Amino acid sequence: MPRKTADKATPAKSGSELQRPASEMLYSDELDRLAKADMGQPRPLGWTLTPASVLKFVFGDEALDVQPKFVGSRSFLERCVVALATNRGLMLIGEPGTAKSYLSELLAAAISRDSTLTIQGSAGTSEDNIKYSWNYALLLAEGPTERALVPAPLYHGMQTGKIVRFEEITRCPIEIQDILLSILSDRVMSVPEMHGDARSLYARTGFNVIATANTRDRGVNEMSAALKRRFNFETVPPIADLAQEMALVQREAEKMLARAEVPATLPPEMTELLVTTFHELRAGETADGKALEPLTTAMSTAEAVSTAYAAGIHAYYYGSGTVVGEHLVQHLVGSAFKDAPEDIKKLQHYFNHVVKGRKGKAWHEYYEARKHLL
């Protein structure tokens, strides 16, 4: 199979040259068709989409020709989409890899066509990461003024009306977490620093936060009582059908070979394979109801993403472009083993016990692949 190689004189399109374009770039035809057919319908103020067209540019509309992102239930995403039309914010928890984040980029592009007013939370947050900061050289030079000040994502996201995105806030301690604490009350934020009407920003129509939270990380830093009464709180749940779980990967991991420009295949029953085997160890329990000790790793959708991915990267620079169930297997190992060493073993018992019990060609590639479980 002859290689494909970039054409550098090619002007890229919609974003084609980055590696992780932003949601509103990557399917900005879908959000232009949606607010044209939006044309005269009462939305939230500050919404640059109805709350209905929220809902289609997730789970897809085929009359306007706008796919799928998300699987979940609509009456949860009703409630997450009316969460952040009202004066509270929307945190989203769940295990890792369930598209809390993505989701979040998915409602930030609908409501603001802005998903990049992001706060990655970690133990290294800062206040400055937060709100704002100063240029000192400027700060020196002229005073507090506004040139002289860093807009950080919540002061773009106040001042401009838009979705302020904080990811993983429990990893945040929570002195820090805290200061949302006035800025989701009173929907202003205090520039003590500066002078007269710019002491104070206040939030412009359509401003609003989603946080994430990942449920293996809480109590490290637990929210604090007074910041959880300013959140409408919904979980994530991992995807339970599996049928529903084989057309994610298999779409998603499609489409992260198209735009790696690795025209590599990923057959169905490759997909079928690697979502069952996440699928089952992930719920400690196999199809027929036999128990199973699951790893330690989440062995998330994502993950099941990723995986395919990185096996049909292997497959096309290394084979013959076609997925078989020995890439699987060794990018199933990386994506397995992370947390604790005696995954190896519970991985191994799997393949000894259950896919060598599986009937069909491709379990039977699968279970001979086992050697790289090392």
Given for the second form:
Amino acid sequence: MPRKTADKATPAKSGSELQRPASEMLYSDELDRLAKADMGQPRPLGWTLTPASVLKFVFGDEALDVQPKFVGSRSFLERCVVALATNRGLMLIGEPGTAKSYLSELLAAAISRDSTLTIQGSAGTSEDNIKYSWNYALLLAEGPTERALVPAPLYHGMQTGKIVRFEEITRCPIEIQDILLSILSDRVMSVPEMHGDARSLYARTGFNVIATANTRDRGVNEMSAALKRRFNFETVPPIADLAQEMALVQREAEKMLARAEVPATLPPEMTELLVTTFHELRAGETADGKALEPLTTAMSTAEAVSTAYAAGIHAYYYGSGTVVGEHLVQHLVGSAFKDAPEDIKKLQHYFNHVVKGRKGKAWHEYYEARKHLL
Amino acid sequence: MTDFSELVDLAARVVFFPVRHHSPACARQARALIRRLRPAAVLIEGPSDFNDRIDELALPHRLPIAIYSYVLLPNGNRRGAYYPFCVYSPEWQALAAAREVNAAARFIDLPWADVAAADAPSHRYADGELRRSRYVASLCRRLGVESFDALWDTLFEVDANLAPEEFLKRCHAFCLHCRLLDAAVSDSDQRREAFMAAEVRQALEQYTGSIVVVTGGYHSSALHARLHERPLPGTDTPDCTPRAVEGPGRGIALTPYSYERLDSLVGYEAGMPNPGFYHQFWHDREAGRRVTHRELLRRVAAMLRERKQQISAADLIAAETTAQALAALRGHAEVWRWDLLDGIAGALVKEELSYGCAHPLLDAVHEVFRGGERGMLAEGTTLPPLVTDLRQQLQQHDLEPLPRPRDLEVDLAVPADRARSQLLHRMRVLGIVGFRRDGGTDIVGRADLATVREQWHVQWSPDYEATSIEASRYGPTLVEAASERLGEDAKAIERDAEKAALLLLDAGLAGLDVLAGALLQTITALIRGDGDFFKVSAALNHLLYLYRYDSVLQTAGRPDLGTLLAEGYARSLWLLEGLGQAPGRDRELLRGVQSILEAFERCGQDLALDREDLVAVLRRVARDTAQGHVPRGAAIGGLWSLGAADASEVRADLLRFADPARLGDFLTGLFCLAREAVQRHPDLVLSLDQLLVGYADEEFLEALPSLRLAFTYFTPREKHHMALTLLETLGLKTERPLTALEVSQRAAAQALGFEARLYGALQRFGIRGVTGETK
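Rather than the form predicted alone that you just supplied, could I have the structure of the form predicted together with its partner chain?
Every chain and every other molecule in the complex is listed next, the one we just looked at coming first.
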């Protein structure tokens, strides 16, 4: 258990008044049970749970009443956990909306019981945001002392031996990304302003970095080969199983509708239409093996959920309260396709050649609603 | 829980040893058990009709080899099945151990010919029964592994120090639970078990000592239950005697096999995957080495470096570390198959993995895991059936390769020659050395199909024997082997519909009915998966030829070809719509659109092709501003010739393309597809005339080159006719555009003479193609 952040642990017990509590707060009971169960078993230095318990935390465990939180392949997650236990960082890459950030949060919560050491990468991210900066009043008064130093997440993570999350790393300029080079290989940060031992901050055991990168944005600032070498890359795949994805979309969309207090019904056959469309367009292949042209839009599960949600609201305020094909089609364009006229054409093409041939009333209505694809 | 004490009693008179076929752990344990018990007889699940030649298996073969059993069914279909053996096969090791301890060894399974009609899988050492059990799914969840293969390895393979008793107990328990939780035991399995039980009883009378029975674990408990009259589902069928009798269409023989083939089996035919891995693992264990993964990693690295991928020592260390850590996390005593795979994937892949997870790096890993071993039969083995079949047929057609070269010419219109040509093409497809096609009619280009001839060169070379034995791994008869080979070639094609269609032409030449079964699916998948309009429409063109026009290859009108043609047609339409701009490929594009319309006109009724669909697509293409001018013109032309657009619509469209930069391209498309309709409607020519007259000089010059191209679609006579119609409509009846050409007899004779000399010269220098087009 982390010692220095004991003050933070207090709100962790009751996260209910927060808009979105961090995973370690939300699931603190589960983490406690897991920690108790694997007490005394060998684990990588500095980890609060064993690698096996980390997997249980993410995929759920009936015996310890831990809920499943993520849909994906087991060997993929095993690779992720193992990468964090070695001397390389973990780079999660994938399409937008594949739950990369969520997974990195879960892993950080399970391994360090703290998912808040997060750097948000952007074009404006500077060295100060990553390593440390100074409280200038104290700096002038006392000179470069520990008190005057304002630690940024990386400094904090190295000092306390925790997982640091670096979101959207490829959106940072390359020279900012490369700050991680020496830190990941030598595991030391130099603080040249300080004197004596304080000049070098050695990372405690348990420190590592989970970076996420969105494959659609890559190319803006391509990563250097040197930095790539210091990471294990894992592609977070879209959900491969149609049934699992349907269940997830149904559940999440219903949850969102309930939260918005909109009592619209989303019939399962509508979810099936929607998820099948997303699945096929994303895979570039229909269920019977016909190749489709790849889209530039990421047809992620998250987009499918927001389409279903929007269709639900539409059905409630302007319809009978039950989602029909027409609602889905109207919101496909607004929610998922946004501003991509090329893709809308491909979507029309999909309707003309794939949806048209499908049997069943629901598919037929869905096809009839294609006039909204403009 | 079930009591296994009887099943695992090693002191019993009959010891049932359960195996998963191709499991190294089972092989090792079975061998150890036979060495320890020194039984009087070892009974093995294998074709009992091979028993009289079982000694042939003791010859120094190079593995993998297979016993091949084939049969001619009453309905006239031929079917064959394999019992493959690799060095780590339990059956193979049991045979070897039986020889070591001087025990009698016998196969006890029902001859395959007996169950063949029930559509049993043709890979007889598959493990479908275990694979599909519900028990496996729930056990996977419980143990946190992803698949049956991983589950099996976790329970049986990874731990090398499993005690024999513990292994037996575990394996019996696993297989019995699979059986109990499975739906029904199939009829053919019950018959086989009844037969095997009878064989065991017979052996009990024949031998005095103990007996070890090595069969698939799924059957072990059933055999035990039958022998000791214990209750177990699926053991109520009475004893069975083989129904099939010896006949001319039936046989059994040894044949070379390969890891490639073993690894490619899927579905009900699937067995242990990745033979290369288990092969290496077996040899390492035999030599007392424990680090199989390091050798495999070395091979992967070597292969990647050969392919110019940069793999540094640091990368290898990272892959090794990750693999070790994964093995530790998963509780494996040593780095296992998918630890290494995941280790390499995690540490070396630095890009996004595409959907379906193909990556050059992972391909290399799979290749190493697959292994490249190919079997070879030892001298003294009865020749594989293919070699016998092949020699017989060559002799029959007087085509045996002799040291002295022979050049043959065959005329495909003559039935006897046609049979010879088919035989030669089959030899060519199988890659048997000594048969080469030197020339003849170009059936792919279809330049001149009036006479179809082929020239062949036949000569014996030392490789002839080797390659024909090598080819026997594809099948026992020439037809089957060549079909299988074509199937393999089809699988090697990646997203290229045209190549797939050419393969069909090849099959037609070799007289192979390759559309039966899996190949039809492969080719359908290739057509569906190809996203290139030009290739798919070229394939459509070949298919149309085969289905509609071919008389030489006798494929015309075949319903399965019709299905493929419909598939190619639908796919071409689909792709045409998404085509967009394709600069410089106008000619191909027009040929593609022509193929679509031709397919519709010639076969629309036979194949129930939907006219509405075609019209809708053409309308959308005609309206689509993202498409080039040529395809838009072609779409309008297509609509016109289909009668879905009338002349006034076409005229309106013409005005839309009035811009001099676009007019020619548009007309090229229009004229190509609606050649006849254009001539029937003089008013279109009139509108065109008005348009052209309205151009300024520079505009006209700009439009001229593409206009000239457009008008090449008409013959001189048609152009002349158009000019006449135009003059008439303009009221210039008296003016004749061209005065009749007066040619004296002498001049005509001179011209003819010159032409004859010209063609003579062309022929002498071997310049082809020109004569055909000027006709």
